[in-house]
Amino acid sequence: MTTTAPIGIFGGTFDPVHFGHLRPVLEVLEELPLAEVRLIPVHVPPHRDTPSVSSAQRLELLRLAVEGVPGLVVDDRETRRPGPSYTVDTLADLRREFPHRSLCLILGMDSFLGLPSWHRWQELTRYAHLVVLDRPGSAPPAEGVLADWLAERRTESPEPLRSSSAGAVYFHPVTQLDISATMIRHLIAAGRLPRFLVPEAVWRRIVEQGLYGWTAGTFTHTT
């Protein structure tokens, strides 16, 4: 049994990081509560094309985004590991580092619904709990292989996240922010400002480095 607050894990391409990533994770950190949330950018995403912006650049943007926010920690282990960034490998690595600590993998509902396409997905709860971000209008599957798997692991209370190191699936309600990295990339490519969708420090670095095809276009200011 563990009595120490769990460690949260939130992975993604963060291409780029935006408030739709950060606000829900902050809510989970504070409300469960967790000791910290480790944000882990993917190096080589297994389920999509490799981003045009390098993992080192996405890592830098992520660090800028969470600078000064207690409890949000950037973890670069996937960017240092060659090959596809499989979540199960990352969890196994964290479990070796924290053999007795509760680990909570934080997933959006879309990611959760796509779990059967993940590499060795049924092993995830061997290493960690799953905390699924539950937004209005979203729902877990009612039938099928994922529904059957979930039925054996779902908890309606967060208590197992603190009392055991892994194994449960918990749905946690969070604020809905309908923001996507795809939308932001399209805005930038079109010369439009994505401000108020991404942290200001992230936007400034995108402008400075001309990331995502940004050119000043008709805009002459960046502040």
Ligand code: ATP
Given for the second form:
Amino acid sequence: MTTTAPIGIFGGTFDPVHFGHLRPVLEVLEELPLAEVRLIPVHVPPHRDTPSVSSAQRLELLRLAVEGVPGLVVDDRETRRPGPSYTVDTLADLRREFPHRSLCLILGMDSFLGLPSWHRWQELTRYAHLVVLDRPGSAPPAEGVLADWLAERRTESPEPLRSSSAGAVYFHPVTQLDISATMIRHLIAAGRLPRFLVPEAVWRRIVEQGLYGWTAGTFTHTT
Ligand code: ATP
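Would you mind generating the form predicted in complex with the ligand now that we have the form predicted alone?
Then the entire complex follows, led off by the chain already shown.
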């Protein structure tokens, strides 16, 4: 039995962080509720090309995005660990730090559907619960290895997230924001403003540092 609110863990490439990441995790933080959500940028993503923007820069964009927001905390542990950033290693590390605490790994539905390709994915629930965010355009699997695994762990109520430290999978409805980092990178590359999709401080830093191919004079409208 745990006595304190769970800790949320939200990993991602955050290339760059956008409101499609931030609004859903704020809702989970407030509604479950969680004690905090740790946003953990991946250093070397195992499932995709290495981002063009360094992990130090992505980390900095994330810090600017959550500055002054109580309960949203940036955790740089993956950027300090060499080699591929496997989530199972991150959870094992957090479990050593918090041996008795409820830990909730927060995932978008698209990431959840890709779980079977993750390193030692079936061990994730040894270390944490999973909280899956409904993301536009995706639904839970109806059949297959993930559907079978889910059937043994799914809870319709968030209660197990408070009463045990790991093991359950819970789907939490959130405001649907059809925003992706890919869309933002494409907008910038096409000379269009990503404003109102990312926090203003994030956009200012992208401009200052010329990230994602931004160069002065690219835009027809002033920035
Ligand atoms: P990219 O377009 O570069 O693949 P992304 O926008 O999907 O990036 P990631 O950093 O890869 O962002 O995702 C981190 C986590 O956030 C994942 O669990 C992903 O499913 C979730 N996520 C990303 N965008 C949204 C969104 N609009 N709504 C809900 N969850 C999201």
